[in-house]
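Take a look at this one chain, the form predicted alone, written out in structure tokens.
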Amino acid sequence: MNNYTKNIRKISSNLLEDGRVDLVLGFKRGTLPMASVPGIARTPEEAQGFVWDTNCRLNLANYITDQKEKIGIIAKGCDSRNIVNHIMENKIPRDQVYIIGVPCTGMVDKNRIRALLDDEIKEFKEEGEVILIRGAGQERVLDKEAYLRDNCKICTHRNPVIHDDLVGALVKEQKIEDPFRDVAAIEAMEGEERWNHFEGLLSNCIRCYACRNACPLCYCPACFVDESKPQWIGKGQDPTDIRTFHFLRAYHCAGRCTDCGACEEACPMDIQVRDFTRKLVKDSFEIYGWEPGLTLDRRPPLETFKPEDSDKFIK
């Protein structure tokens, strides 16, 4: 058991025992290797089931929306930024959430690791920055850093931006020379090539809405895909409806997306959903100097107006 897991269990147990929170949101061991899943503890005993490893990829901020109980929540850097979003957008008061911060050095890409073995992974172990995987007659020792998720490779806010407690010492933040290299590559494409790129991404979308359901920003009382009066898009697999869903969902995240990667993690078809939101993350930063979820003291650019704001998009 690593120190993070020990401290998460200790802090969570103390909060529940003292009655400072009604429940704690964390991660528990899944039924398969590389499958840590969201879990709730309402008693100190239940908190002993919490774990922390490089498979805690989902964003737990997704579960605090409009809740009424006093909540403790385990939060890595991107999770904490989405908690800030929730507070800013009046989805939960600051004093209703107790943030147990986890300094994070990144989550691993399960698909790349699974592809290393011919058979399914039977065992997954971590020791520091080294990962051991075993299958039927196969074994590999991996360097964790070489198998990080794409969004973790370029994350510059690994430490929780707000917290009430920490499970470990703060980690060194990364300095990325060109964090938007992926976006620039798409921007550099000719029109037809760019169209084909996104058509290829959507070619196997089954409209399950897992990306929407996992996203901590998608909490509209009625999603536009479910509206019937008026009906914005159809319910079938018409290519136009699929495109409309993904592009409109991305625009709804403009100035709000923290690039946590929960959408890609949840997608059963392994679609690179971040390609739809990364351009908007880049534009928010380059046009407005805005990174969402870093402060409670400044309103997002799409909520404010300044005379000197760029208006080139109007012309």
Second form
Amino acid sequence: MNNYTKNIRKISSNLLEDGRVDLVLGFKRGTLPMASVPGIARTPEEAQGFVWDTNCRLNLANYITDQKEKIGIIAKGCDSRNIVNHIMENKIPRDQVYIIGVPCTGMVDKNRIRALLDDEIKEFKEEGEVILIRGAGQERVLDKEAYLRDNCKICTHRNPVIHDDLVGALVKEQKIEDPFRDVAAIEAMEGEERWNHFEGLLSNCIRCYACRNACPLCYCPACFVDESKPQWIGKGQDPTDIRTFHFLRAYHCAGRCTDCGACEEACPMDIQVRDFTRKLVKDSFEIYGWEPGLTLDRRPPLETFKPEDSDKFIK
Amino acid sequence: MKIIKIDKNDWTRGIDKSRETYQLFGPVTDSGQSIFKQLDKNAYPEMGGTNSVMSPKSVLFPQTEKILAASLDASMENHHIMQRPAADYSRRAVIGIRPYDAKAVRLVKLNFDTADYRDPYWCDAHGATTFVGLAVNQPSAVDFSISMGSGPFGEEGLDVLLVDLEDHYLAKVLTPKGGAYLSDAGFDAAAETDASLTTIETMQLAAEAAITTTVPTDRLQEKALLDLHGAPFWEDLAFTCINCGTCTFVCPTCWCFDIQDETKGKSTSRFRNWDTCMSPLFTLHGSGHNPRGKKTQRVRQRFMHKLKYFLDKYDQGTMCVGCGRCVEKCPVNIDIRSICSTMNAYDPKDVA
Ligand code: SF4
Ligand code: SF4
Ligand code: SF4
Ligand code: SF4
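After the form predicted alone, can we look at the form predicted together with its partner chain?
First the chain shown before, then all remaining chains and molecules of the complex.
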């Protein structure tokens, strides 16, 4: 058992034991290799089921919206930023969450790892920064760092920005030369090429909305795609409606998206939906110097007005 | 039982020949994902692959289907009268459908083709379709089809069962429809029946032995419905569900749909779209009341429908064929195998 797991279990069971929280949100071992999935513990015994590894890709802040109970929550860097968002957006009061911070060295990209073996991965093991995968008759040892998710590769807030406890020492933050290279590459495309890029991206979308539902930002009681009085968009597989969903959802995340990658993790069709939100992450940074969820002391740019705000984007 | 031997060198030629008389559907890779689609002129079904992400249910029940249309132009004949649009129900064949998915078609039929109601869209498509199945030689880790009354070599719902033997297929002709497809494809080399059946049986046993997951279902039927409905485990089971539609959309047996009208200019159409019981909208009444307004109620509904209501109503086993898609694709790994076991073992006396 790694130290993070040990400490998560210890801190969680102490909190539950002392009655300081009603439940703790963490990750438990799923029923498939590479599945560490959200789970809750209401008793110290249940907290012994918590684990931590490099497959904890989802974002637990998704589960604290409008909750009434006192919640302990395990949070890596990006998750902690979504908790800050939630507090800022009045989705939960600060004193109702006990944040158990996890200094994070990145989560691995399950699809790239799966593609390494000819058949299914039967076993996934992690020792420090080294990963071992095993299939029927095949085995590979991997350097974890080489298989990080795209968002983790360029993450500059691995340490929780807000926490009540920590499960380990803070880790060194990455210095990223050019964090928006991916967006720049899309920006550089000619109109038609760019159109085709996004068309190709969405060709398999089944509108299951797993991307939306896995995202802590998407907590509206009635999402615009679900409203029927009035109905804003069609509900079928017409490409215009699929595009509208993705474009508008991305805009609703502007200045809020922490690039946690939960949306991509949830998508059953492996669609890189971050290609939509990344541009807005870049714009909010370049136009307003804003990175969402870093502080409770400054209001987000899209809800404040300053005379000196850039208006270069108005054409 | 007639068995045909198909040399793999003749396979593409046969597929091409059958295009003359059939629209073909099969598993293809699209942007990295394996899905069942109508095959383009020069596309071939990808036979060797693992479980397709999307099941073949869309061949008979497309995610979006125009069911009625009308013109709003008063100068046109029959304007403002909704009519069924023309659709192509010429012969089609689904190549490479897996046995559990074919069984699922049988289950879906119980809903769309009943003594009281006959869904014309689904039934017409079903009547036009020949199912050319492919036995599963290497079941995936999430395959629990045997527990759910199907199996890697199951024949229910199929017209032909192909068994892959490296350089050739043995094709078990299960219905006259199946025989007609094979003959249109020019696959007519009869194999020696007894020897072939022995070969197939050996492979079947090996494939069945490779499925190690067993999910008990034997006690579901005897449970009192309200006991299961009121069981204490639903709340915690449902907590992590994010209520997306993934599990229901990838499921070959989920048959629920929603009706939508769309008007553009002078024409109006009525569509049906897949719906999902996981969405709060699914049961939202016009009055604003929602009998399944809570997530727990919706999660319970999905499992109760598949593993209890369906059994009680039809006495045809579970409304799950054990394909494992939802197990694999659920973003939070809510696993019907463990939920089924929990339900099967549940005894209210243990709780009280
Ligand atoms: S849009 Fe995606 S990356 Fe951004 S906060 Fe939501 S889940 Fe995270
Ligand atoms: S999760 Fe994927 S398939 Fe589902 S709506 Fe989002 S992008 Fe589309
Ligand atoms: S069980 Fe899983 S796939 Fe189904 S709605 Fe819940 S989270 Fe989505
Ligand atoms: S419930 Fe899950 S395992 Fe069962 S048939 Fe549907 S997708 Fe397959």
